[in-house]
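Here you get one chain, nothing else, as structure tokens; it is the form predicted alone.
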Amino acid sequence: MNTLSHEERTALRDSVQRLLRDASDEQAVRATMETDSGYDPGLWQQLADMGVVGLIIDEAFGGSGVGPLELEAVMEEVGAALLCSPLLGSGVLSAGLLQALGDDEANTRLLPGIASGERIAAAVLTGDGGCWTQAGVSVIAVAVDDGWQLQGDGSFVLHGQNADVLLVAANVEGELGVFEVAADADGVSNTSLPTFDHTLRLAKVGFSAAPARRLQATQPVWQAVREALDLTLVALAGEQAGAAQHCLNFTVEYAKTRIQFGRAIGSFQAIKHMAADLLLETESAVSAARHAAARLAAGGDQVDEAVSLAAFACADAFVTTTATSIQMHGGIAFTWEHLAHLYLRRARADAQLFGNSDQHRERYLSAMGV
């Protein structure tokens, strides 16, 4: 894993910010979220060419080979721009799972295509309950003469509709395995799930005697899944923190220019108090996300604690910031046409991905020994 210097990390972040400022503005987001795929293939390829899609993928497999610190910094810009893309599901969760499993043959075969953006991978890790624990895995693998077949359903699959390859956690012979399945294989069904956030794509994937290839694991499978989920939670926390900060910025600008009763509304004491509270929320979220990235990069005993803290702190801060932004804008922000409405929907949806805040608090308390 390469760790960039502060200057290099800042340059990477600035490059992503410039690209997304031009290619993922409000008009682009609204147009993209109404498409069937929910992402812009042209922008996706630009991100891949910059090394963003393969950011955490080892250089030996065609990626940039950097770590959580760089990922979190990039995801702050992704959140600020409300980027519509499979980045979190393919470039982070799926790529992280493959590398955590450590199957060199599968990594050599799959990761270069994921890093280049030519292949989109989706991880199927939980069932309809969405608990994101080993007990929540609902797919079953059965050995047959020529390999394996999968039976059952997986849900809440990020960009499952757009995936070329599925990485499926399944119960097999009293243990857990991860299986590679072609998304268009016989016995695979794919159903889009309704989402409160129109920039998000989720799918339910069904398997009925679907042919599969079992991936090798160099560590216990759920431990590999947990590593991939922790990396994804850090990336999501960065997205939430960056989006919350951007939402606060444009809300403060509005308060400076919106005139009521002959004065800018930002001069009213109530608005000042709300803005001050949001500044504390957003700064705390940024600190939590960056601390979790640093702890994950360093490893050690405090990873669970830091990641869980960031997961609930950033989710709650994003929800609070967007809801208060709606209030500070007044009635106009309640309409679908206003930008603040898009951030509110992203915040509400992000707060439920990979477990809600209560689940992350329980894990945090457990890590603290409480």
The other form holds:
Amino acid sequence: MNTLSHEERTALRDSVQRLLRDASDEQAVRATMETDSGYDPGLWQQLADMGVVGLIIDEAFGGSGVGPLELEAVMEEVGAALLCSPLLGSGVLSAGLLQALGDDEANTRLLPGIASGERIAAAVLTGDGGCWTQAGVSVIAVAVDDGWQLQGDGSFVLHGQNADVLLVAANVEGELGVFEVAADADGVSNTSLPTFDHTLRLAKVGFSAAPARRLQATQPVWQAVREALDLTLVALAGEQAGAAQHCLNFTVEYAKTRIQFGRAIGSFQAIKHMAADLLLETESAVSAARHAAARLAAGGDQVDEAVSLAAFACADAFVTTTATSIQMHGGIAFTWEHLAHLYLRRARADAQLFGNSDQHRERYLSAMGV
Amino acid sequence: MSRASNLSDTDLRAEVRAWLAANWTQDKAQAIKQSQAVWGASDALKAWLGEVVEARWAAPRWPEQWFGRGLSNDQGKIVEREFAAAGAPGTGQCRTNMWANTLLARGQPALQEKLIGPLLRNEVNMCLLYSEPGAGSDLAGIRTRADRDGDHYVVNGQKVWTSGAAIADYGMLIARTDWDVPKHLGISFFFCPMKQDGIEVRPLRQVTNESHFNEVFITDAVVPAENLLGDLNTGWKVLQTALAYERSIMGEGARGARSGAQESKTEEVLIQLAREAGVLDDSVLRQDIAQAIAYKKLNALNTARAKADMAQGTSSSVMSLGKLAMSRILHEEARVRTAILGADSLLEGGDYPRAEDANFLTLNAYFTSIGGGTDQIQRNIIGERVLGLPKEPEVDKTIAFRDVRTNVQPT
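Can you now output the form predicted together with its partner chain? The one shown was the form predicted alone.
Below: every chain and molecule of the assembly, starting with the one above.
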């Protein structure tokens, strides 16, 4: 894993910002969120060409080979722009899972396509409960003559409906395995879930004697899953922090220009104090996300604490900021045409994607040994 | 002229080290440690500061005329680091001594001549005569008056929240000197002698049942004209200078528990208290505890990021959030302490140290959320200076102070 210098990381971030400023402006987001796939293939290819899709994938497998710090920085821009894409599910969670498992043959076969954006991968890790624990794994693997077959349902699969390849956590004779399944294989059903956040794509994936290939693991399988989930939580924290900051920015701008009672509404302490409180929320979220990225990059025994802190601090800050933003705007933000609700929807989704804040707080305390 | 301008960092460091090695003895360190006074400086400390001033280490960035060496900021830091490494106090006062800095920046030569040296040697005790019962958040609304009479001013009024007033030799005083101009334009700044008949100091009993502050009643007190800092009626600007020094050295200001009951240094205190109370498995309390610890951790991360940003040369909006964050931390910690204790928080006194702490911290949290600018004023500052939101219209900004609406009867 390479770590970029401060300047290089800023340059990377700036180039993503420049691309998304036009390609993922509000109009583009609204257009993309109404499509079936929920992402813009042209923009996806541009992101792949910039190295963003394969950001954390080793150079040996066709990626950029950088780490959590760079991922977090890019995700702040992704969040600010409300990008609609399979980046989190494919380029982060699935690629992270493959690398954490360390099956060289599978990585050689799958990761270059994921990095180049040609292949979209989705990880099937939890069932209808959506609890993201080992006990929540609901698919079963059965050995057959020439390999394995999967049985059962997985849910809340990020961009599962767009996936070419599925990485499925499944119980096999009392232990856990990760299996590779072609999305178009016999016995695989793929149902889009209707999401409250229209910029998000989730699927329910069913397996009925679906042919699967078991991936080798260089560490206990759930540990590899946790590693991938932690990387994803850091990316998500970056998205939340960046989006919350952006939301506060456009809210403050509105408060400077909206006139009522002959004054800009931002001159009223009722509005000003809300904004000041949100600044504390958003700046704390940025600090938490970057701290978690740094800890994850460094490894060691403080990863749990830092990642879980970022998970709930950033989720709560994003929800609070977007919810308060609508109130600060007033009636204009109660309309579909105003963009504030798009951020609130994303915030509410992000706050549930890989466990909720109560669970992350519980993990935070557990990480302190209690 | 700066006599050290050609001195290399290495030579400077060697010179400080050699001087400290020769002068900062175990005996002096021990004597200072054992003689700490609650207010003011002990004789042992004063004696040491005298040596530091004499050797021109007290304010190394200042010119020779004022006991300094004319060092650059960075070379000043070298001196400060060497003193800190040796555990010796007294240097860096060109950065940290609010009183001497304000006097040097704005004072008249006669007063500078008289007090800069004693201030550096900690021979004079000082206090702040800013706030009044009718001028808290609205500090520019002060009504203590100073009227010129020959070669001095006569001061009348009342000040409050003054710590150290009982032993102070001088107070940095803001008083109104012109009532016919808008409020910010009629204030002057003085070094007011405290040891005189016209000054009466009464301890103030706080909500915590302690007395750290005083009320100061001022009746026909006399202030020599040479004790005016800055021009007449420019006191608000002088005050900004003083406040800038005060802010730059302001520590956390937050106090911990006062009962003296054992608290873990390695484990978060809320966890320790919950374990002790047998409620560590209460899922609601666990959420509260995690969140309270998180507030503290997030503030530390914000501060670290602000420092890193400044080191990179980029300005940071994060620094201004610290006080607001600290208020939330203190109130929330006290609330969770109380929740952990439950009915025990009904009690007080030495036999109930946990209750004593929870109740004290609950009340003392207001020290931070009201003192030094209320949370609400802080939110105004953040909203206006950091986020660039427009100011609220000020109805008293452009009218003569005499005509400003007030709770006080006109004088």
